[in-house]
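For reference, the chain that follows is the form predicted on its own, supplied as structure tokens.
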Amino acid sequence: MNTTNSEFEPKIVAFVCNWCTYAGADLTGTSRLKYATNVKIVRFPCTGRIDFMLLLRAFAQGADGIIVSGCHPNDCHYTSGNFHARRRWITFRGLLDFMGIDVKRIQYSWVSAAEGAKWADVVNSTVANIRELGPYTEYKKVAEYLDKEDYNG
């Protein structure tokens, strides 16, 4: 299947808070607002309880891109989960390198409940990066082989 840039819709699947970035995209949607309807939410109390694993796990489902994205620093609902959440991907973003995963795949962002708005240009920024990078396919034909071998034995 021969599939131009223009034509792939990418899969992104947005990691969020509860209290800023989910209720953010709320207002988004009250307000009518458009943006891009690629991505998924997947909610969380905090991005300070976002294990990276699971952002791995996206990829491996076939997620083409990420967003991880939560309340502005010093407004966090449990004091510093976005403290906690900021100093995981710094490292994380490391281990990206070294597994040889394109850190252009994943967003990260802080998103208030009051920037509807702003949810909407992440979103549509994040969507166009993705749609110029292309189709993600390397790191899920990974973890597929992975879980062959694994069932295997």
The other form holds:
Amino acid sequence: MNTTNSEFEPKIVAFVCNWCTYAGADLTGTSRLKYATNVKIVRFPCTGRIDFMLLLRAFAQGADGIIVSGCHPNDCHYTSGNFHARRRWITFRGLLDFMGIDVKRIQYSWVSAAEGAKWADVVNSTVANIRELGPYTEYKKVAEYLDKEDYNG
Amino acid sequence: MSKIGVFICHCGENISATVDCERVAQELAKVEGVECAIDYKYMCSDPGQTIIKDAIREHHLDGVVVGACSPRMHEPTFRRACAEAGLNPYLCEIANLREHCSWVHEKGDATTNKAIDLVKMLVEKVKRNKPLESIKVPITKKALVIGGGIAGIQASLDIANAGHQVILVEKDPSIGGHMSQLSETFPTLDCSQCILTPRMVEVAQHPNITLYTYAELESLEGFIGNFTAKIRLKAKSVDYKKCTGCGACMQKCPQKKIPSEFNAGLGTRTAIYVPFPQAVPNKPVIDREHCNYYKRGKCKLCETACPTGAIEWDKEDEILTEQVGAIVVTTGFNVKGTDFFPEYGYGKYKDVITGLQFERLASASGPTFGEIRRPSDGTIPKKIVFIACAGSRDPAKGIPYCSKICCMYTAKHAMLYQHKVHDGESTVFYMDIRAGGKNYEEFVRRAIEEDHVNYVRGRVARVYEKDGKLIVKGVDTLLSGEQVEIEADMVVLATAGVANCGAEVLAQKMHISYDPYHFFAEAHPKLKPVETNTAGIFLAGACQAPKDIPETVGMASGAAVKVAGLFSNNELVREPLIAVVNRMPPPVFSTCVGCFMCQTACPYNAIEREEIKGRDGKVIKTVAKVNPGLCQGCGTCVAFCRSKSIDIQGYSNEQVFAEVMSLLNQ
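Give me the form predicted together with the partner chain now, not the form predicted on its own.
Every component of the complex follows; first up is the chain already shown.
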């Protein structure tokens, strides 16, 4: 793995909750704080909505890193969606090693609507981490192989 | 084949300064399914919206993507424009090119490329959007106001006068809040209680207002138009139906040395007490923490004194369930105590007091009947020092914000002191004087010029006691840069205004957001100052940020109008972005296998069981069904569903997947 490649621009997808992190990222904008362009946000109503299979799909399609971010515990707009997401993440995290995905490629965080500066930090630190880890192609190769073989498992 | 229209807004220069909007439009025009791509200086303006409407009609568009500011800002605007041109509003999506792109990145290709990606992503999404019809739900035309300070009083009266029922809940034994504690108000120096108490009485007598004092919100469920609030009525231990408020019980109570909350700790009260003489309702409660009977099992002197037998020893807390359609949160603020300041003596010097305590000393209803006397020995202080910004604007203390009211009330305090103690000398240490407001600056000038208050620009480093005097050591940073040392008899700290203790717990009960200082968060700092992010819950007063009385009252009336506006409809139109369980023709009917995992995940109990029956009436299958009136569209059920039978409109698996694919497949 090439860890010193300065040309490498990681592709990072952020799955965020509409009420906290999306609004927090809006605040980053209104506060004119700067961050790296590598992260693109996909809006969800709640982190509880996020099917973690989508993270695997994203890796299979060539994502180098993923951010999942929503409301702090107890602050969920829908009472408990973020708790479901947290529990799902804990289970999912345990399986990552088995699936051959480096846990460092997924940043799971809580950013509230008032934490514009925190969102900029989360983005910048994730981009730096992924840049260090280098491009992620293994999962894409596996996925392509499975597609070719018409694997149906 | 889709016909998508793409509209890129320059937002004046807000977007176009860092994003090449023309190139974004050109690139998007090449995307499959995009019929037209147009950029314009102000898409949200009337001509901008006309461009969108004309394009919809001309090209027969079946989807629209607007690359502009955050959808939290103008999504309703653009959806309405689409609807006016005959396109279903839910076929319009907003790509956030301002807050998530142009404002956070430097000018360059990377930024323009990101903007292109963001719009493409929404194009792929909108191709899969379905026309949706908004949902109508009935409204319970009754409002809940939490907090009985001036904000809650004003909001309650305004809503009640608009002809709607109001429930006002106050945690203390009386309504009135901080305003009832104040002596005079700036900039007019009229008596605070004189202008407040008539309103308090009006609240108590208003036919549309139900007042619950000594009560707190226990829990809140439901959504705009249809909330279910559980209210805890704390045991007062006095039957208000029998009590006449004669006060005989209070005279008999042997516990006389409890610090009075109303007097900010400067006076005392009894265990059975009315917080202050003008309290509404003017009937006592028993403070069980300090009552001899509850502590030691005997006393009951108040019971012997009571002529009507109103004391109820065995009374327990009651939980009341109320259905309401809207909520106004007016829980107010608090001030930091002197113990927050190690440099000023950690609260150990009795004559170092807070601004709120000074209000009580200056108030005719206070412990000294309006005479300024030292708490330590009761003498009249001849030299007094006011320290503004005690805690406020001090990141080291964790309070970087300005508490806003202190400059004005400090000027008022110094002025009141000079009016009451003619030979007294007062000094104010300040950082800046912030007197924005009608007649505010003039008021401060009056304190300086007419009442000869000595204003020193500079900070106080230390306050310590020496020979019965408080030595105030500071520095004059404006003129001399020299150290100033004053031997004062009394020091008043304009301590920072902070969120109420437990504010975040209340916010969590109601599912509204709060800022890092635990003040409740408004939906938009400029355009939605009284709304929260939770529809149907509004804010007023200092629970949102420190503010003075006129601002609080204005905000309360604003929130009341929002509530009255909501109640002017018989039905509420809700976004149809809700979960749906799929249905198919026989013999499948639905891919739902009836495991009802979704039911366990749903926070709103919105998932019901539906029996699919054959012609003979026999049940073929039991499947899940979403109640559209209850579903709030969180989508937790979607991630739970094992057979992928439940999906959420607006954020469907197909849509979200297409978004991710478009980002990565390049």
